[in-house]
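Let's start with one chain on its own, the form predicted on its own, as structure tokens.
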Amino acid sequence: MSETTTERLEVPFTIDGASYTALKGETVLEAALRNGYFIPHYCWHPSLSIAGNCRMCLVHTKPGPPKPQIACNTVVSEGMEVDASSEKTLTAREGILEFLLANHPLDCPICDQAGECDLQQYSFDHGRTTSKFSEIKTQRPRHDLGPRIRFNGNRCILCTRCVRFCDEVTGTGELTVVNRSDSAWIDVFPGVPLDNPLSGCTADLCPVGALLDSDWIHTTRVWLLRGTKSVCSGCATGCNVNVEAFDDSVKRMTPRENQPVNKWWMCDEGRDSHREATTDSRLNVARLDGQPVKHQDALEAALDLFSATPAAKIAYLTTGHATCEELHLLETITDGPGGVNYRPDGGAFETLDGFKLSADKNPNRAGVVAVLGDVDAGERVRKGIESGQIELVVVCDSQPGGANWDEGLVEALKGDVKAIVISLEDTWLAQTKQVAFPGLHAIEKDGTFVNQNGRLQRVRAAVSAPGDTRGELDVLQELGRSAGHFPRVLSAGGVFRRLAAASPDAFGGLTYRGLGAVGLPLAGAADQTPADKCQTYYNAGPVSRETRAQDEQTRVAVHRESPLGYGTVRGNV
């Protein structure tokens, strides 16, 4: 865009008082949040069609007429003067809060929402501390819309934000408001329950505790959660996320807004993703010759297995779920061949506004063409283990249910060749072979994926590896260490830094700390994107309530009476 072109679509206008410039056909309240000014509302978000219900942004304006306006669908003009925080404005806002209270139920403490809440936080910037309304309050239904959200119509303002959602992102429809006035609700049709894909961002939408998420509810209180900021491995599409826990185990996911990616949206089966890291087949404990024994026994009789075995005989095995500096490690300490294993596709979906679910359910496929190129399914592998030309394979098996080898590798595998085994889960090859070691989950490692489209994105371990689990970065290290290869192990940053000088073509110029909350793009990526454009001014998720406890000092200051700190690791400090 010419700056002549920037410079005519620019309006300037002030909000009390103070100077402010707004693109052409902005709303007063478009133009306010872009900038950084802060205007109460409910029922407007940026994805979606504006309504006007909720009437919670009122204003006042010059030019314009004596009675407030809802800044929402206002039109910001050159010279307007916006009134948005005096008392007149004020005090129009506090009736519209005293209305949508009058048959609101007072169970803030037992609400879920409590904390990130919208109508909490503004009845105590603009509420009353009494209600003239003393009537019996009008009480609507409580039930399941889906399998995934639960409603209570006490608690609803009728902003319908979640039935806009699905209709113009869905594209599914199964919300609507029936019935009016006060006895009006929202409900599903007949026969029709809230079951898209996308189900769980109704929740996120909702301004309070209409709809929530049973997957989480009566868990934990939010101000408890601390989040880390990463990415969904469920597929390639690579939704950022934050992923919240307590007492380090996660709690919940929510997306993070990156519009390249996935706008502000995340599916159900990426929020259900953490599960894997807590199933019964999981492999908690390193094994030698089938036998559990401490991570250091398991760790020096891999060396010693490692470092007898020439480098041209040693082949690896590995996964979509791989991330990027595992990739880089298994190529670089094994001279033989490599084999990949996929997770076959699975269900897809495309949002009216253009957020694709993908079909590939393997987060990093494109960080595996990028690190390692052509690589086969293990054919190589198979026929080195057939000829004798392998002597032990090294297996980086980080995938959710383990990888479906093919047959004929399965059956080579199970001959005399050795294996060294790095497993999420308790597979036969993690019961049979020479040494295995527990693996990690994307939600309990650092590293990189690379979604479909290019973006390099960072991964980080929001809760701790279980038992004396030390990971695949560490374990394929200290085997290339034994080797010669690396004078001593390394963070993921610091791994990425040899993967970047070794594969500069892919990797050039990028450095691990700069790809930041929203990643970048390869070179040759479909998304080039900068990072700059990447959010907007409206954030994803609850987590854009400015209510909540976000750091580790916080919660203890909070909580500093409890002997445990309420799940953070200093206690009662």
Contents of the next structure:
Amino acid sequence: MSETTTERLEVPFTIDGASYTALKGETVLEAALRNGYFIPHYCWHPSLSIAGNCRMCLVHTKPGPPKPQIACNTVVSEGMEVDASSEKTLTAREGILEFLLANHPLDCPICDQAGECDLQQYSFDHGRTTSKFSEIKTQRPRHDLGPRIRFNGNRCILCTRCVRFCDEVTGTGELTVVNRSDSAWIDVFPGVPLDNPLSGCTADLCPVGALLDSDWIHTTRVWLLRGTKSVCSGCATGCNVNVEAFDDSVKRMTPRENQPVNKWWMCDEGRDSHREATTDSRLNVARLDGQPVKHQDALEAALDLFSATPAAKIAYLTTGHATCEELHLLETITDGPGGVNYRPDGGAFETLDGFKLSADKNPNRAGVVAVLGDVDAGERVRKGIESGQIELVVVCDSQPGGANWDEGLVEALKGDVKAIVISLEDTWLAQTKQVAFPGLHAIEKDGTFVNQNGRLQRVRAAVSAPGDTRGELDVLQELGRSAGHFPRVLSAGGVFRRLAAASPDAFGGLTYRGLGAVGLPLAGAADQTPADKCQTYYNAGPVSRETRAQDEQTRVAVHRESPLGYGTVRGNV
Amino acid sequence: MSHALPVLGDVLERTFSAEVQAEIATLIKRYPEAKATLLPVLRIAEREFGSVDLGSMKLVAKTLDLSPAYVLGVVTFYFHFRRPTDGTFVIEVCRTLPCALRGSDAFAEGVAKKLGIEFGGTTDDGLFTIKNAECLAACDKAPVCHVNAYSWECLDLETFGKLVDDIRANPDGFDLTTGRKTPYPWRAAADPECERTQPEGELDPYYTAMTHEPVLAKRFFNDEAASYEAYVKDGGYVGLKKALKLKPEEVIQITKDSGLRGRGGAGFPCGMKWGFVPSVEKVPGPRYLLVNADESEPGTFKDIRFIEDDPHQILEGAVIGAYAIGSNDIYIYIRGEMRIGADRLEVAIEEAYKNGIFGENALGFGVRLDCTVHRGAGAYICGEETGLISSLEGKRGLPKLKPPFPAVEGVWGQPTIVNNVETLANLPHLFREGLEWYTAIGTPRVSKEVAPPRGRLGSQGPKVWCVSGHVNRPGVYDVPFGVSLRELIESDKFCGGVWGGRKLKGIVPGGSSMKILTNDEVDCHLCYDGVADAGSSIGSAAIFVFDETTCMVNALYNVLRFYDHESCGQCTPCREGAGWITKLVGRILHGHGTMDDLDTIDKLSDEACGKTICVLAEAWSWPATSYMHKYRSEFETYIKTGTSRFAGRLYEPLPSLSKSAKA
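Switch from the form predicted on its own to the form predicted together with the partner chain and print that structure.
Entire complex below, previous chain first.
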């Protein structure tokens, strides 16, 4: 402990006369951001090397030369006086912005970055209202850099964040700056597109509208999007994401910073994971003996079935996509054996800065272990069915594409055994068994997942489910209530409280609300980073857009006065 | 302006033969990192496949374990690689201001007409490609062009026509090396008549002992003198032997005491720079001495003379420098355009290896000392200290952030000293002749007590000047610091006055990035402090002269076009500002200027200066503001009338020259 304190010597300094402390060796920009003082910057990003090329963070320092210094490359010295808002500093900043906008097309009305663009933001905050520029603008090309990323050279400010990301984080090096002077732009080698598993992050890092995610562009203006702080269900990494939706439909998913989990990144596969919720194969209606019925009818049939069967004769089957709360309910309401199906392993990827994209494509495998302990893939359930010991199986299958049960189990299930199925997909079980309810995708439900390193994190419903979908928690609790397990149907938080009480070894001391935006480690987990160490610098997220308003509050839409006086704009605080 | 990727051909499958692979393997051994060999290996690919196309880039990337995109980025940063569309003979015509002042624009027009193609194009027979080139370091011999990087000098359209015809007649056997000329070998300067005496009483900071035999330029313009034997016969490597008897700290101290200031442009004291190298205890690992032979500042052609005519003078100085800072590796970064220079340096280094100057047991000290020539590939910014380091590391030649300064963390993260060729060439003389002899040359240092305006560091030691433009005798002059600038230009002993008996309009005293001095300001002393007091700087000692007919708008556009082309594109103000101001002055030049534009020039310069990583922003701001302010009426007249009194021409050609051009 004493060692770390000596390493982290604090250096007092001032910004605009106000006293702050920096850690030894910290730059002015880092220290300012850490203290909550925002100095505008483009090319600097905590994960990347210092390029110092945008010149946006110019400040004057004393002691220091008479000319302005870039805050991102100036180390704080003891007693340093940083001048970040005097007239000469602001004039320098204005000048830089005017240069940046000289050849910029100023096409905000048709630019997808508009609304979360640092060029817009800083121009509004620090820029001039007019420009001296009256020449013909230099034209630079527009092209696709890869399957996901579209490049608009005219908007590019050559901060090289994207190039450095591919060099220093993914290590794949697809991007480069070609040519020089103002006719330089970002390009790939012909035939070697930007196609690494994290290519979408380059669009997040781009502070302007030069690199855009072609999956998302031309869909929604960003100020219409409502962000929900959730967790990606694509793999066991559990990347913290903003699920951004408009009109009850998810438009894109972008990463949120969480150092021990996903740094600032998320993979392209994860970005697309919300599409699993909008497939044609989804079950969006309750079924009774295969026929679509009203939810209430199906529920009544299920309750009859459930109460007619002794608890010891009820088994359950679930997947690595079930939340901890669902797992807990399944275990509570049944006395028979349980089985869990996992998605097969997929591609893994590790960045140079230590972000691990897991090969395990199940978001809650660690949660299964923590809640259920030792469960198999359904072997005991099969034996129970075959021996006639099990008469009813509760199937809770929220795995996109449907769980892939073992052949023996499938044969057993095809028999006379009865089943109550809650399923994301319209699987054969849902179509052939007694009762089926539509399940929820991770972007539609609340609950918790435990990631590969034992971090318990909250998923939050960002959009509502299609049709008359009540979801797993609701159905399972109704079943359990009929058997006298619970007095009433609770929210995910309520179920979690029960879970924490039931499994104090793993979940003791944790509260649903206390998990916050970045989650908390389970007892004995590999990742024990406390919540306040998960984020590095104030307003320096993975995404320039994280500095924008939409991330400040989750799902709180408010109406506020438009600065232009045209009535009100709908958006987030 | 064209903003497409240069034509880079198809991604053909290519392979290096076993011999070439072996060659590359040997090359890699000369550097601590394989990546550093990127430019040399690209040169090899260029040689093997005729050009650097996408296929060879991919092969090079694979060979050096780099990503293809990285290699593409590097190749497109440099302009001197052959493109797949280039003809057998690439003719690069220098269009930069010093050449333009001596008729390169008319010459270039004639070249295009003679070959029947536009600049950038290739003749139908695939034999010739013509390109615009930036300063080719032969401004005294303008107009010049390079044919496959071999210099052809003192050209007119007649001789050029003959050159083309000769090549056409014998494309395979034609000797391209025969184009060099030495028309103005003005290496001497000393004259007792110029001698001055130090006034009694008050110390004159500009006092100079003018009795001065050529020192640095003594052996120039003599192809025989370049060999090791000839150099030793003329007293070469004596200084080195004397220096080696001293401790490294003593060598640094003597260099500090000598007042030797960097000759590359900034004039930073050489000994002080060496002193910044931390001790081995503080920063372990190798030290590197880099020789900056990337002479590219328009108007400068002194370093090329050292390189081509007296390479051992550089090597001796470099060894002294390496000894002082404890370096075992010397890299000479030479401009890609200087093909003959690179070849001659290679020969000289080989001789030095043979004679035990370099090698495993260098100088009998039992330590290794290696010297490597590293060819650039056509980027002005690589003459900047940290741009050079980036380029040597095999990267795009982007200047690096300071701190860390190169002396502490330079090339490959190790302490590095970058010295100009001429700075190092001073060292053999300093150590051979001694401190007293050395400090007697030039203007003295003035003690701090005297506190003259800027006279503290003084300007000591011999100095070579390059004079070009509208003078009777342009060339290289070995004249000590302190001579009057007007005297240098107008005296018959030196440049012989402005050509054609015309009046002097202005002089740029230190390369095109420096502020211009008007006719009223040129009575200054030609030394660091004297020119600084006159409001400019001696920079790289490239002096070019404007006669009274020069159109300043046109001249400024030429300068700005150069810096726009050469801005590395890294920092916002320089990247955007250089393009902006060039377009703006171009607009004035085409008759569409407004009076507000003149204020914009001022504001742009003000907003860019001091806000970038290197000083390239200053390099275009200083000429822009100084030309505009000092010749404002001319700019205003141009804006009002839409043209100059010379109908938009850069200058009025001399009658005799226009005659010969017609002929």
